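Presented as structure tokens, the chain that follows is alone, the form predicted alone.
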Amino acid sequence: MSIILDGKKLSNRLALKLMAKISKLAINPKLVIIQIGNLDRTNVYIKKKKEFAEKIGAKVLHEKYPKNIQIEKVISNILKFNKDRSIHGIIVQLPLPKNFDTTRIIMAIDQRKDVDGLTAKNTRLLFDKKNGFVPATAKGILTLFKNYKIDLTGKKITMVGQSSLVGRPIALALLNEGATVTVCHTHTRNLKEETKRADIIVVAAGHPGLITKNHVSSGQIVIDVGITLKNGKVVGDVDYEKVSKIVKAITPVPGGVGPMTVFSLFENLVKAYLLNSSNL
């Protein structure tokens, strides 16, 4: 059996951490977390976040909006959370319902606030490699290969998956620290031949079962992001029964990238706190 890369774990020891630090605020750090429409996946992202904020001591206002309200609204809303100096971070909860611009309402958001790191102005800190916001999920995974002591230079790591909201950041970041990276998306002809010759595996398709004991070699790491609700379950990218039995190590689903997403997360919104009280 391979080794399980355990988020969760990770995630509460990190959280002790970043209890002592927001232990010494002056105030409670806070999140504005937007949610539009009322998706089964939001609430369960939602109430893992708020869960975390009790647990480390961070405050989180939750604004929820009909999935009919009118975008100028919730921009609207977002540019007075930008004014708000008692809120240190904002965060819009994705996915959104098909009839919104994700892209305008994310835009919106202060690069000072953004700590999910999606506005195009941390986008670009990242392409430069400057220190921004880098995104809570692709932070996630660099502090769970840094603490099991994984070294990413020259690694050959197969990303499947390109959003722009979660692959693409998160294929930038492991650039970034060295990895020679190969973006794979639908048009891949060979996705296989691809997997399998990786020393690193990251996929964030959405895609259920997508990768297979067929997608990978003996020896591999395995990074699942995928996060699906299906029959009530929460399940991955990756058959984690069979590919766990071939590969050297692996994040399960739930409890691996998850967990590292909402840390890192609250990591962000405590720098944010810092760089904008000394901004003050």
Given for the second form:
There are 2 protein chains.
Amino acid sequence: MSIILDGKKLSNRLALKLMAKISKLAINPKLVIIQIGNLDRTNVYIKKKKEFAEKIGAKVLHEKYPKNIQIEKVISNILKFNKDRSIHGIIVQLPLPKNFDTTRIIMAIDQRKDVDGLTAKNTRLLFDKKNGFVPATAKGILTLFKNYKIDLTGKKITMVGQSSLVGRPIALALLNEGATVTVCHTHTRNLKEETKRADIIVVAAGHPGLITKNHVSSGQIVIDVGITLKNGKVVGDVDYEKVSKIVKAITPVPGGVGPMTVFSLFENLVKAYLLNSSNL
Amino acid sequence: MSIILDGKKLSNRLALKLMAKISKLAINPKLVIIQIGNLDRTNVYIKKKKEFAEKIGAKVLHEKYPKNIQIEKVISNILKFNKDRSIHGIIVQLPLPKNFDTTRIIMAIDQRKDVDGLTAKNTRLLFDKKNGFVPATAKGILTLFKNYKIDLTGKKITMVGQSSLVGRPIALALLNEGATVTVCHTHTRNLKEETKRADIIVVAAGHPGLITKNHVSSGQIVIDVGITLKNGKVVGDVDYEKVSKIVKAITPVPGGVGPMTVFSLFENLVKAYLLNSSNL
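Can you swap the form predicted alone for the form predicted in complex with another copy of the chain?
Whole complex next, starting from this chain.
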């Protein structure tokens, strides 16, 4: 049996440290979560974030807008939160309903409050391997590797999935750690060949069951970033039952990357708090 | 013998079309090139750009600053050019002397005049596969592929080199075309293995002779982005003489990617001209 990379347990342990850090701050860090519409997926994500915030002593302002809200209204609210000194971080819960221009909305967020690390400036800082806000999922994966003492320098990593808000930032973050990264996607001709030769496979495709026992080799580490709601249950992109019998280590879904993402978001929030209060 | 991907010939042919386009504009598009210090390399690059501009009817304002200039002075000049309606594009000739913060200087350029495509906003647009200014080298390579009818969808491309201003933008541009891209660098453990298995090798390492006959297989396409001045001569990263006997197609240095980069810069300048004049 493989080692289970237990993101839930690690996140719980690290949460205690973050809670201790927050207890020393003058006021509680406050995150605005903007939700448009009422997707089941976004409801689940937001619930997890609120629960975590409560546990560590952070505040969440949940701004819930109807799916027919004007984009200008969303943006003017973001600009208001940018100026509001009692707000330390702002995120837009993704995915947005299809008719919204995600990029335009995200770009309205002040880079110093962009705790999801998705504005242009933070993207460029990640590109330049400089100190900005690293997107929570990418950061959570790096923290997981670090805590399990998995050094990425020179490792062959096959990244499956290349969305601009998840896959690509993860690929960049892995490059920044010195890994040799291959980015695969729907146009990739022989996915099995690409995954089987890797030291580490990171999957963020959003396709349950995409990675089967035929895609993996013994000795590999598998990180499953996929989150799909299926009959009310969260499932990943990897056939966990069969794959976990072959590989060396694997993240479960739920309880792997998900909790690490939530933890990293609030780690970024505390960073934003400290950054903004030092500029007062 | 392999097919020579003749960037010089193609650039000359496309320059005629660009010249025809420019001849129909109300005024000649004008590019500011900012040079700090007096590196041989930057002198060579700027000379090529000025020659090309003259040929097609574009104007160049060459701003040459001493290497001890204050960064604030450079930035305030950029801000002035941002506002100047007679200026359509602004580039900073790289590399800058070591003591300058390249990112900070580039970030001062208005995204609409960023014809090198290196500001945060254009980086994010490239990330999102949206319509911004694609960095000239990446764009030049895509144009070369297109004109030689080389479709990138599903192709395995090994990218050697991952600098934030050249290698990474090229890797993203190749991903945007549907290629499966592996990014290699100094930490990559077995470079030969990564290059030999590719359909296409793109090298932007700045190490003359890095890619030898032992790195390539027959049937491959090799794109050499390397530009190093060696005894007054421009040399690439590939051992051209030996590699060209094995592979299917290859770009020479000089006369390959270089002229395509210069052409693409001025293609971006004309795009910036049209973009800004439509906003008047």
